[in-house]
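Only one chain is included here, represented as structure tokens and corresponding to the form predicted on its own.
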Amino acid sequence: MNALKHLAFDNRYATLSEAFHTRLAPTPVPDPYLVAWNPNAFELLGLDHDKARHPDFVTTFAGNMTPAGADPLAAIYAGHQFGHYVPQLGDGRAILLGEVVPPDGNRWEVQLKGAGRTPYSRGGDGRAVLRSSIREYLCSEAMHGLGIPTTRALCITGTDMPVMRESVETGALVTRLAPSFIRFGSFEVFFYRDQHDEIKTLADFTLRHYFPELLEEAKPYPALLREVTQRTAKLMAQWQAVGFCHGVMNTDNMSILGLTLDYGPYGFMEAYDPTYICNHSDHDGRYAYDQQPNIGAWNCTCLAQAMLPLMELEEAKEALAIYGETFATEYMRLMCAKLGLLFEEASAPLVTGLLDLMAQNAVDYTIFFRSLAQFDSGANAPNTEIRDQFLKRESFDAWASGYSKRLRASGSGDQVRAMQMNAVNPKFVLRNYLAEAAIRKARDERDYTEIELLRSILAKPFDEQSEFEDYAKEPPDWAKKIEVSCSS
């Protein structure tokens, strides 16, 4: 019996022209097995957590079988990567299943990617690996743990089919779902080929499906541009605020849903430096940290050229304008509630005095904004373990100093403070050296268990979790020598 036979597909992008993508199923791999499976993930399909168990369960993630309903394909689309215009790009090592309905009805699209070659492979293995699957399939689940809009990993599949990067490899498949797949890119690839009516039909089919409210405005299509603008300044907001570095921003990692899409070469900020570059092969830094919300408005604005044929230039100008005040308010609003301050103008000159002290003292950003929960208000309060994470200690009491004073002027108890503080600064993110651990384990010893081990922490990062107090520390000497690529 199929395990999954009770999936129910309604696969609507397969209803758009081949224009829009290519149909085919993906490439069977040699003697699958399964890797990890995330149970959250299991109850967003409605599955039941013994179908991980099933042959049928490894056979259809890892390519080998199509589920009855699915309809397999590529989707095509362009994109500017490091600021330079690629004509084609497309799903060259990704195929969408289909689009499943689950019983609470809440859609969502399948994909496997490193299912193999696709017309848009680009001369590529249409493969991944078990590195970069792990490392894919962590921090989906971490950045949905922080509440960031991100898509989600259901699995992963292995095989011990070699893959080769800059070495062999152990090639794998990570399953991944989100509601829609559609990039900014999706809409670049028909702009640029002078495509106007595919155009009109991918926006007119984002605003069905995804943005159906919009379609009692006056005008549609500059409402979908604003929205998908407010919502891609929003994540940046949100991005820069826990500290998470994308690394490779191209507008084909743009999604238009305002998801955190494509998990290469991230880093989440240990030593705070606002020019931190997660990147290796981001060798003039275009995706540096500190750029990230100039980045995402200039993508907006590629957007916003491809979709000219839908509207007035003015109107694709004011619909953009909405970006810097967006982020503005949403990154200084998350930034206050991080300090346990008041979301006010006075508030501001505390927030950025305290960036350019972490700075200067290179001071752990996870670490730091999680111990500023236990800062004591009073007037002669030491604050000794918070303070000694700087190293010029009297530029941090001269901060603390007005820091305490706007508290105790807020009326906000201490205790109050530090629980609603501890409810938005993380005590675990996803280091590059424990995904790098997990890795390791997973390809050198088949041990799986640190993927799940992490999954489960990283899905409640607010959470004390005493026992497991390891996780939460500042990385090891052999870390430093970590370095992740486009490749990863």
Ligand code: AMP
Given for the second form:
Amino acid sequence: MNALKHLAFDNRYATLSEAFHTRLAPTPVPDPYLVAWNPNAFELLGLDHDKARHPDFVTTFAGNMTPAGADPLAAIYAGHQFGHYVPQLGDGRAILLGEVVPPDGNRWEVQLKGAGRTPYSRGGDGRAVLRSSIREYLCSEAMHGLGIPTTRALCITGTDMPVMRESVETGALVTRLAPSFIRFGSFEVFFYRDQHDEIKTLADFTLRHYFPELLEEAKPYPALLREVTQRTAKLMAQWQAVGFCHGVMNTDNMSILGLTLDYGPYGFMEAYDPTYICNHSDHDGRYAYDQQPNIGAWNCTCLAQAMLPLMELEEAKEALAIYGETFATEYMRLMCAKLGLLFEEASAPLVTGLLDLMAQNAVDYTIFFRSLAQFDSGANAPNTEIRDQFLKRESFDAWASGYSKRLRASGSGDQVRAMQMNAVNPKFVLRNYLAEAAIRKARDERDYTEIELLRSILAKPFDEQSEFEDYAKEPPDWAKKIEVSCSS
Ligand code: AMP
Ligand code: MG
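Would you generate the structure of this protein in the form predicted in complex with the named molecule, following the form predicted on its own above?
Let us now look at the entire complex, which starts with that chain.
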């Protein structure tokens, strides 16, 4: 009867006590329909593609039917939002269906976002709108395509149920997958309530299931903090290198596994501007692009604070100390690769010099780096196509002469370097206007083909895909004023 009956569930998070969650089923929606499904995520779960067409699929992932073996719940957590501690957040509209164990043994927690009110909803309606669900679905898969750790997306289901935001929109649910959705805020909630036993229980759970190798360490708790700090620093380096701005780096949106989590008002950098703020509700620019590495570090100190009952202050400080070095090294390694330079001290001025020039000339971040693979390192080569991206052409010339000298000294030929650079400089990123075009088609015409097309292009962002040249272009005029707010 149930098409999803062979999904095997083993719900480890649900084995934690009631201090950690509230059991409840999703609230059904009227007349759900399938908006998008992601074949790559089907493979992760070991689901046959034809399951997408089965009515049980929509019914399940709209929250209208709980699959056998699932044990749905809303998790509790807290968090620092825009620098201020908010004592109780928790899944206010997400419901963890359970944990699927596919035939390959790689487990995935399956979460419905937009599944209705929970005890943690506060004032919210527990719903998500089609617009924001499309944005989350596309961006999480785009990030995965870029090789950046992230939650994944299985599908979007829609309903014509009206959902009130700045205007009336329609509801949707995005089904997210991750090995775990535990956040920094999952620890913080217990620290600020003086529930130290629960901090230990959660740390033990995290170690046992996600970092078993750290249990071999003399001090597993500091080792866990150090590992999470290191993963966070590496994640920030990857975001910066690809020009990704998250927009809401509250500690409840920071994954304990170092995944990119919670796609709201995010944005990919277009004209390079280090002070870029993608979230129009972020008036002070707390989460501006150039602040992300510092905020990542600040968030790790919040986690450290919450884990202090498990370790000495000195141990926590030592664990946190890994952040600065990891970020600096990773970021420079990634940037050197983007420029096709050897990862060495002497390359750094070329990286920083280039970024300064790009900022002064508002050069498109993705297009520029992709085009740089075509740089001719011959003495006095004109490199017109690259040069013309700068308003002040002469300022580029000075940099280019230093760059070409360095390339010639490094000995690798232009052709080999071009191949290496194309493997790290994406041609396609999820520009706001691309997402917006897919959203408008879906909303105005019930045409979901653009979502699937974008998903498939963004799954292979380093491939030329020359038939989709238009998707690699700067925003057209109509898209220059798109604003992205927190409302989702
Ligand atoms: P976010 O900024 O999307 O991570 O959300 C922060 C907190 O607000 C989380 O606890 C969410 O579950 C909750 N939240 C956001 N939107 C809604 C909504 N529409 N209904 C209920 N809770 C919400
Ligand atoms: Mg969140």
